Amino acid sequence: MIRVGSIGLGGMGSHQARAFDGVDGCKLVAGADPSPEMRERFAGNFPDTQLFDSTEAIVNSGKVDAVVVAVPTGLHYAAVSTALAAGIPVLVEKPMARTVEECKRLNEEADRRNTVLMVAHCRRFDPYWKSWGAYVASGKLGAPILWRNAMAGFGPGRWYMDHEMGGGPLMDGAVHNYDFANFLFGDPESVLSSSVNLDPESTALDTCSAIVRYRNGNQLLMSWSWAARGNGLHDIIGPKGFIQFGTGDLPEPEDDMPHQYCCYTDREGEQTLIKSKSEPDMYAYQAEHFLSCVRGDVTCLSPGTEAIKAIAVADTILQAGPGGESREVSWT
C-alpha cells in the first residue's frame, strides 16, 4: 500500500486528493499547505489525514511514500526539488515548472536520485481525447494535420495572470494542448506567436494566438484569451476529413452508461461518431498510472523529460508574442 501525501491543498490539490482516495493500491495519508484555512478544509474532507504546514515537513515526516504537488506554477520548482531530494516520487500538476531551465534541473535531480518524476498531463490518460487521437494516428484524416483551438473567457485570476507565477492562459491552460500535440505529432520545431493584452492589470499575456509547427509538417493553432468573452472553435482537420468535438449533425445515442462523443466527417460529408466512456475519468487513470510507476511496474507515459517540451513551447510563445515573432523551440 503506497502512502500518498498532497502538497498544496487548494482546488486542484483537493481534486487530485479525491482521485487518489478513490483508487486501489494507495492510501491518502497526509496534506501540506501553509494556509491554516486550506488545512482545515482538507481535514474536513479527508479526516484520516495528517496535516503539515510546509513541503519540508511532509517529505521529512516519514509518513509518505509519494506526493502530489499542486501549488501555484511558480512554486513548483521549490516543492518538487525538495521532494526529489528526499528520494520521494512526485506527481506534479501541469505546467511542470515555470521555465525550461527549472524543468531541466528537476529532470536532472530525478535522474540523480533515480526517482519518479511524473507530470499531470491528464489528457494523455483521457479516454475522450485518446479516442480522437487514435483516429488521427490511424491516418483517417490524412496528412498533414491542423489542430485548431480558439477560446475566450474570463480566466481564474489571482496568481494565474501573474507573468512570473502563472504565465497566463498560453502557459497554464493551453499547455494541455501542447503536450497532447507533442504526444501525437512528435517533437515541436518552431512557433509563430502574436499577443495583445486586453486587461491592463494582468502582467501575463492574457490574449495570444500562436501556430506551433512540427517536424512532420503537422501544426497546432492556438488562440486563447482569459480577458474577454468570445466564440470557441475546436476541431482537427486533414485532407481526408475532420474531427469535431460533440456529435456533429448526428443525434446522441441513448446509452445506459455515460459516454462522450466526437464526430468524424470524411471528404464526402459522411459522419461517424467516436465514442468513449465518461467513467472512470482521466484523473483516476492518471492516479493509477502514477502508482504503477512508483511500484516500478510500467514505464511512465508522462515523464518530466517529455513534459519539458510543452514548457518549451509555452515559454517560446510567451517570448515571441509581444513582437509577433517566429522562433525555434528548444529544451536541450
Ligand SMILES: NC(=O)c1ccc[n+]([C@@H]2O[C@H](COP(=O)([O-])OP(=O)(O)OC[C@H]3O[C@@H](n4cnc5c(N)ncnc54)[C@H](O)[C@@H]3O)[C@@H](O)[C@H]2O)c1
Contents of the next structure:
Amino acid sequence: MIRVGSIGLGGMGSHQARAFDGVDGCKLVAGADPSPEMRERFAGNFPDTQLFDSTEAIVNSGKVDAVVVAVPTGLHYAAVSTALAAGIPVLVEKPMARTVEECKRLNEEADRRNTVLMVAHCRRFDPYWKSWGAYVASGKLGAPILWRNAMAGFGPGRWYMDHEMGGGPLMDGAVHNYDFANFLFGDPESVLSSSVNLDPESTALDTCSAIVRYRNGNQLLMSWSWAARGNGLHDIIGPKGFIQFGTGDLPEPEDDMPHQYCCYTDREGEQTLIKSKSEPDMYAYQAEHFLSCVRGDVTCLSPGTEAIKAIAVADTILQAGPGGESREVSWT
Ligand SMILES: NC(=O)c1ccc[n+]([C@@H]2O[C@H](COP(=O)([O-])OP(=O)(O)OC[C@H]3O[C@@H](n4cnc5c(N)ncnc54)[C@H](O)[C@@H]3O)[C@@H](O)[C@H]2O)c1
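What would the structure be for the form predicted in complex with this ligand, given that what you showed me was the form predicted alone?
Up next: the whole complex, starting with the chain shown before.
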C-alpha cells in the first residue's frame, strides 16, 4: 500500500486528493500547506490524514511514500526539488515548473535520485482526448494537420495572472494543448506569436495568438485570452478529413451512459461520431498510472523529460514579446 501525501491543499490539491482517495493500491495519509485555513478544510474532507505546515515537514516525516504537488506554479520548483532530494516520488501538477531552466534541474535531480518525476498532464490520461487523438495518430486526417484553438474568458485571477507565479493563460491554460500536441505530433520546432495585454492590472501576458510548428509540418494554433469574454473555437483539420467538437449533423448518443463526443468528417463528407465515457475520469486514470510508476510496473507516460517541452513552448511565447516574432523552441 503506497502512502500518498498532498502538498498544496487548494482547489487542485483537494481534487487530486479525492482522486487518490478513490483508487486502489494507495492510502491518502497526509497533507501539507502553510495556510491554517486550508489545512483545516482538508482535515474536514479527509479526517484520517496527518497535516503539516511545509513541504520539508511532510517529506521528512517518514509518513509518505509519494507526494502530489499542487502549489502555485512559481513554487513548483522548490516543492518538487525538496521532495526529490528526500527520495520521494512526485506527481506535480502542470505546468511542470515556471521556466525551462527549473524543469531541467528537476529532471537532473530525479535522474540523480533515480526517483519518479511525473507531471500531471491529465489529458494524456483522458479517455476522450485519447479517443480523438487516436484518430489523428491513425492518419485519418492525412498530413500535415492543423489543430486550431481559440479561447477567451475571464481567467482565474489571483497568482495565475502574476508573471513569475503563474505566467497567465499562455503558460497555465494552453500548456494542456502544447503537451497534447507534443504527445501527438512529436517535438515542437518553433513558435510564431503576437500578443497584446488587455488588462493593465495583469503582470502576466493575458492575450496572445501563437502558431507552434512541428518538425513534421503539423501546426498548433492557439489564441488565448484571460482578459476578454469571447467564444471558443476548436477543430483539427487535415487534407483527408477533420474533427469538430460537437456531433456534426449526427444525433447525440442515445445510450444512457454519459459521453463526451466529437465528430470526424472525411473528404466525402461522411461523418463518424467519436465518443467516450465520462467515468472514470482522467484524474483516476492518472493517479493509477502514477502509482504503477512508483511500483516500477510501467514506463511513465508523462515524465518530466516530456513535460519540459511544453514549458519550452510556453516560455518561448512569453519571451517573444508583442511584435509577432518567430523563435526556435529549445529545452536542452
Ligand atoms: N490539471 C488541471 O487541469 C489543473 C487545474 C487547476 C490548477 N492546476 C494547477 O494546480 C496547481 C495549483 O493550483 P490551484 O488552483 O489549486 O491553486 P490554489 O491557489 O487554489 O491552491 C494552492 C495552495 O498551495 C498552498 N501553498 C502555497 N505555498 C505552499 C508551499 N510552499 N507548500 C505547500 N503549500 C503551499 C496555498 O496555501 C494554497 O492552499 C497549479 O500549478 C495549477 O496550474 C491544474
